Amino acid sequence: MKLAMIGFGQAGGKILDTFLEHDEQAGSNIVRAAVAVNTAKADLMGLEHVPEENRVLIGQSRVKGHGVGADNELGAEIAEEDIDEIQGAIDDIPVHEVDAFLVITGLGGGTGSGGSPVLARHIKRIYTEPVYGLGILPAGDEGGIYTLNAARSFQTLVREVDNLLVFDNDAWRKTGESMQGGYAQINEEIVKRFGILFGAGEVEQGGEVAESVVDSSEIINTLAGGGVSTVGYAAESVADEKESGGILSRFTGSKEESSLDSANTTNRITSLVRKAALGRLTLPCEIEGAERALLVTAGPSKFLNRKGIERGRKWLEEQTGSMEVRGGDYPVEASDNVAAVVLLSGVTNVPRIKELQQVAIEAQENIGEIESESEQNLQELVEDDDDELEPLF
């Protein structure tokens, strides 16, 4: 799948940078165009793989390149005011060569959480390609302001994009891990999962063609209908088997070897599908009730087979209760692993989202109470002043 990626804010820019690094190393050619947008000049300067001409600094007249300090309302205002500057960078994207836009942002900060819904709405108004969001939820220990920002931004962004893919830092940060080291590792995990998902179907000239192809239309159809999506991943090393020519090389050429190898390959794939779907999802949730699902198995072609994929797909149908479950393989001959990636779209039973919605409701109520109290205090002050005034005559 060919994507035009826009990293908005600090987290969005860093993840975009990691995507570009992964794309270059893997030769997957997923990122057709990359633009980084920020109000902080230092964050843009710290990027290593985004071309300098595609780094857009907005809000210079208001924040002088120093960022918005986690004020996502200010981030939204600046995005509205400087949308033409962002559009100037988007104009250089060869849109006829991309399948979709992907707006990447941290939902807890200021610039990205405030500006990304504005940008998504703008892109959808101009272009016909789908606009997806990749939103990163902050960990609980990052502070109350970030949780409140995430609660507000999530509700807005999910309405503006065609589908919101979510990664929850709270489920991935390790205890005692440094902030910088932790987020670098998390960014790698994000790109690993979404890299396989979006890389499926992108075969170079002379490359291995999948037995059951997953192309961009399969991904687009899975993400159709909007809502929230999560991704599961599981992998197993086959390095020893590659070197030995197969676990049953002693039976070389025999029918027994062929049948047993096939059974082993099928069982490995079905096992990995289960681990991916029931293990550590990018956004932890109950998979039952997911509207749509997509299974991608990746690795050397001789370790992938149609039977395993079909069994995994049927198991996903049973677990989710959805009849819209697609599946296919993604041959990566240089890999030493076989991996399964499961995309679950339209998930609803998500504890973290319910928690954020409650935060948003409470915040709205508190704002109402504060405004009401302020008005009451002002009225009392005016009345007191009136009582203290002495008549002039």
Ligand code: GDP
Given for the second form:
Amino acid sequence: MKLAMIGFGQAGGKILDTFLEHDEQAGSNIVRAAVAVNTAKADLMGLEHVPEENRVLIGQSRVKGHGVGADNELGAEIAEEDIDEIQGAIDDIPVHEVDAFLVITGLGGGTGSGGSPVLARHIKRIYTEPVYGLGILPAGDEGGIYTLNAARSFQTLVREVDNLLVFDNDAWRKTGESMQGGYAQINEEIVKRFGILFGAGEVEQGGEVAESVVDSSEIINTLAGGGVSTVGYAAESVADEKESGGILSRFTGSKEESSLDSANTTNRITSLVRKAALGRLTLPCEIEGAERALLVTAGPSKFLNRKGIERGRKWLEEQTGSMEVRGGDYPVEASDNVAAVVLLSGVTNVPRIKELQQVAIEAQENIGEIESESEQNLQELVEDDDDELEPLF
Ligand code: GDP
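Next up, the form predicted together with guanosine-5'-diphosphate (GDP), please; the one we just looked at was the form predicted on its own.
After this comes the whole thing, all chains and molecules, with the earlier chain placed first.
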């Protein structure tokens, strides 16, 4: 699936950068165009893979390249005001060559949190291609303002995009590790999952497994209908078997497939599907009730056993209760792993979002109280007790 990716704000830019790095290394060619947008000049300069001409600094007259400091209302205003500058960069995208737009952003900050819903609405008005969001939830310990920003941005962005894919930093934070240090690793995890998902639709049709290869229309159909999505992933090394399979087939002269124990291959795939769906999702949630799902199994084609995939798909139907579970493979001959990626679209039973909203409401109330208290305190400080002094004017 060919995407035009727009990284909004610092997190958005860095994740976009990681997508580009992955694309170059794996030769997967899913990022057809990459644009980074920010109000902070330093963040744009820190990117390594986004072409310089595709880095758009907005809000210069308002914040002079210094960012909006977690003020997402200001982020939204600036995006409105400078939408033409962003559009200028999008104009250079060969849109007829892309299947969809992906707007990537950290929901808890200011620039991307406020700006990305404005941009998504703008792109949707102009183009017919679907516009997806990849929104990052802040970790719980980032504080009230980030949680409040994220809760408000989530609510706004989900309405503006065709589907909001969510990644929760909180579920991925390693204890004892600073968030900053952990971001690079977390971004790798993000890109691994979404890279397989979107890369799956990019395999050249042809060869033995052609009819079971995932097509980009299957990804689009799974995401159609809107709402919120989450992704699961599980992988297992097959490096040893790759070797032994080769040796065995040389000795026996048999076909490679017959040298592999097909029952083992089937079981491996079904257990990977379970691990992917029941393990840590990008947004932890109950999978029951998901409206649509897509199962992608990736790896060397001789390990992508049809029976296993079909069983995995059926199991997903039972677990989600959905009638719309698609499945297919993504042959990657050079890989030493077999992986299962499960996209669950239209999930609604997400306790993490409810908890985020609760904390956000409390933060909002506290912020209101503190503001009025500090106004009162300042007044008490400045005014003399008996009102004997007069200000100059
Ligand atoms: P902005 O530049 O004002 O849009 O804000 P940031 O993108 O700096 O921060 C928004 C939120 O994104 C933060 O609260 C973090 O939760 C998250 N974040 C920042 N950088 C990264 C990153 O590199 N990776 C991930 N996964 N999350 C990040």
